[in-house]
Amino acid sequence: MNENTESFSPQDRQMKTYSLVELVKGPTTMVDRGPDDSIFAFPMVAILEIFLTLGVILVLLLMSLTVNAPLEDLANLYETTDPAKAPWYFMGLQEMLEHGHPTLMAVAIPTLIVLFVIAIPYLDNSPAGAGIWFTSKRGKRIALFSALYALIVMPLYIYLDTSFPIREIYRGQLPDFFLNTVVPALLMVVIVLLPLLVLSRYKPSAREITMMLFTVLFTSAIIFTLVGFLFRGPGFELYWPWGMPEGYSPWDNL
């Protein structure tokens, strides 16, 4: 970059507030990316987003026309609803409350997950494979392994922790803070990071690590939501959806 300063008047030179400091040779994010390798945000992506928005609106409209959602009777101050379930979008948090201290399960862990999602662009800033689903064939295998791992381990954790709760078994023998906070936190850390130990043997990239963690967390969130919605019945105990006692049906919460 050259700048011809002879065309500037003395007054323009005094008012100039910028200067060329340094030129560095290096690849840009558009190296080997010509027009044929690019997808323009408008109109291609914009049209897809419009179709997606219209599809969501159509689904919500059909649900509002077909699903009856009447107001319930006034709450009885002397009788608690059993089970008292949160809306489906908070059901995962309510299920997590069954496995540890509220500050840990409903505040600390969700905050860490949100911070992790925000930090993903800073943890993985490589342009290689950008815009490609799962980046590569190896990325697809990592995502599939992570999802299958969460689908097996998380329901097993929920069942074991509900059937044999350490907090109740050792209540009075160990400090409550240790039982309700330290133990559940350690279990969650081990469950989430265990596949990372397996992946570390293959020298993963930053993108593969974030992909693995995100897949485990995302799949776990779905599992906690479905368990709380479909498998929790009266007393917030675990039942099969078709074997709920007292005529309760989880679908009544829709």
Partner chain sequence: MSEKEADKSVPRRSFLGMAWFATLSLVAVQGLVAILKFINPVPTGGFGGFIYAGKIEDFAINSINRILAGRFYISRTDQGVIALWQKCTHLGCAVPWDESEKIFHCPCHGSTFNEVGEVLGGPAPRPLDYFPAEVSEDGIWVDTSDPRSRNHHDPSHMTQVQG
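A quick note: this is a predicted structure, and the numbers were derived from the prediction, not measured. Here the rigid core means the biggest group of C-alpha atoms that line up within 1.5 Å when the two forms are laid on top of each other. Positions refer to the first chain, counted from 1. What changes on going to the form predicted in complex with its partner chain:
When the rigid core is held fixed, the Cα atom of Ser64 travels 2 angstroms or more between the two forms. This chain moves as two rigid pieces, and the smaller piece turns through 18° between the two forms.
Could the form predicted in complex with its partner chain be shown next, to go alongside the form predicted on its own?
We keep it simple here and write out only the one chain, dropping partners and molecules.
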């Protein structure tokens, strides 16, 4: 009798009132979760979004009523403005260009950084700690330390490299490739990887290593952008933003 029994008789099939919509990997819905803490999206989310939209429009409108967008003279291909600056979000790149060969500073390093940023979720792929700021107290300290480190070291690097430029001091005595590419590349690698050496003594998780690298790079990017945008004046020399010569103001470049 057992042999011939079909597990699904036609009758059973007719009684099937469900269908498979999607396969989901993961624990069943309620495993490890607290009580359902959710609300209906309808009025709340819509209201929040409308208010946010109004707020953003208001901020932009106020800004636009008080400050006019800059417009300089008609483009003149015989005369470069002094200083000639890229839009502010590229001033980090332009500042990097001050410190080495363009292929290194404006192509190789940015490409590496973008590749690193894309790769982050694949370098740190444990789902643990997602959705929590800094993941843990220790994570927060690591981020803070990395930010402080970059905040001190990068301005120092920019200042020293500008006042004692290796490129100028040894110009003609050592090959250009060495001065303009090898030395800055080594310096950058050392500066960025040095704090990782410190961290490695504390058995860091993938998340913590990524967090340190990201924080150092992110903070450095901000510093380079700010230096390029605010601290570079005529002749692309370093000045204090409030002490620019020749009536130049960095804000005119926005």
